[in-house]
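Take a look at this single chain in structure tokens; it is the form predicted alone.
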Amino acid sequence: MALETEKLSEHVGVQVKRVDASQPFDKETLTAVYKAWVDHSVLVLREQELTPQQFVDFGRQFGKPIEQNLKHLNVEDCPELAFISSEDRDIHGTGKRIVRGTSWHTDHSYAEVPPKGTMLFGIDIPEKGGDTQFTSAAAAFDALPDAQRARLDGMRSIHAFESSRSPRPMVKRTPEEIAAYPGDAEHPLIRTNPDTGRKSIYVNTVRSERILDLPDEESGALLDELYAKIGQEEFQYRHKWQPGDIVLWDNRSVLHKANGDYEGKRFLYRIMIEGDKPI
């Protein structure tokens, strides 16, 4: 099937036209969406209405949706749909309302085996901020130097559910989602996504703790310069809600952040879809 797309940046991101991701997909139509997607990293469809059940069944078709950690944001009797909300509060235990997800990560990391999708559905959108970025990790890693390709790969580093070193602190956790998902897992520094064999950069900046091998002071000033490269603007794509979006993104190959800068209230659906090892 020939899809009717609009590529939204040089590097991620790829807009599908005239589907309905209210009814399933003929297996012709889901390939083309499919890879799409994982060519593109990136996948958004605009103007849909879903109802959660129908957004759930959107999301299987990629793959199997996971059960999500966090329960209190889980949708009640239906733990594989989560929720992102302006009114969630006390998430640090502060009363206060604090935007998840604002510096670079790839989701889960700390799991042994991370999800490979994220989608979310916007349903209340703020007129103004609130976007989305996402960065193509793989494409930092192409415009890295040859040698400096051939040093990384082969590399391996430690995620922690909070590393020591990042920029904000995460959601507090009960006893039990501590068991589910303890966190420093170890996973290759330049990941494989075994849909495109494209090669990425494979950090996180709330979750990467150290690279094995290296001293602390070197491990450090490495992911830095990671950060720096893979956060350059010429390998992003921002993303502008509006009401009825179906975001896609693949979390092996794009680190992505939220952006607070909104006021009046913000509530969208979040799946993650069950991935693989990192090879």
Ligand code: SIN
Second form
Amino acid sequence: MALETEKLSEHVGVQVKRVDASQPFDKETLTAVYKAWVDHSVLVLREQELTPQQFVDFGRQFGKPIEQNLKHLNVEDCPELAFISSEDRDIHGTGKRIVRGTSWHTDHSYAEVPPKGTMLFGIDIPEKGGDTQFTSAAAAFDALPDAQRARLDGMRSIHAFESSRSPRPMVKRTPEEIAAYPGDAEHPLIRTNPDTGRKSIYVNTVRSERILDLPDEESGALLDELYAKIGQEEFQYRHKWQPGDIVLWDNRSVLHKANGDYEGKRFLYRIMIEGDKPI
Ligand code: SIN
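Moving from the form predicted alone, what structure would you give for the form predicted together with ligand SIN?
Everything in the complex follows now, all chains and molecules, and the chain you saw is the first one.
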């Protein structure tokens, strides 16, 4: 089936038009939408009208929704559905307002099996600011010199809940939340997306602790070099939210970051989709 699509940037993002996410897709449409998503790493649907339950049902078509680790961010009685809100507070720590996700990251990489996808559904969107940026870790890998790609492929790294190199503090967690995801997961530095066969650089500015088998200084310098590569503007797409937008991203191929440069209310529903162990 031919979808009506528009590419959103050179390396990341596709908008699929004229689909209604409130109803289940037929098999052919789902196959085409799923392929558009994994081929472009970020899928955008605009002007959608869904109840929270319909959003969960939409998400389920891409895989099994997983429970958000930070329990206070789950929608009551619906642990598969979480939210991001301008009212978010570090409730187990300082109690202060926080804007989550403001540096390049891929979701839950401190888990042994991180989610393959995350999706947001925009409800209250500020007039200005609050964009979400995405950058292609696959295009950044492709752009490395051959010799460096060969050197990095096969290396492994440790992802902590809060890396000692993190540019921002993570929220505090309860003992139960820590027990569920203790962190220090070991992952390949270069991972292959099983849906596309494409390789990408699997790092996270807030979680990557160190690259194994390298002295600390060299490991830190290499991580910084990879962050600089991935953060290049040419690999990015910046999503300017409108109410009714659904944005689904592939955590195996892109990094993303939020922007706290807004005033007023911002509220989005959030679902993460189960993945498999990075390879
Ligand atoms: C996130 O999931 O990192 C937050 C994205 C956003 O709020 O723009």
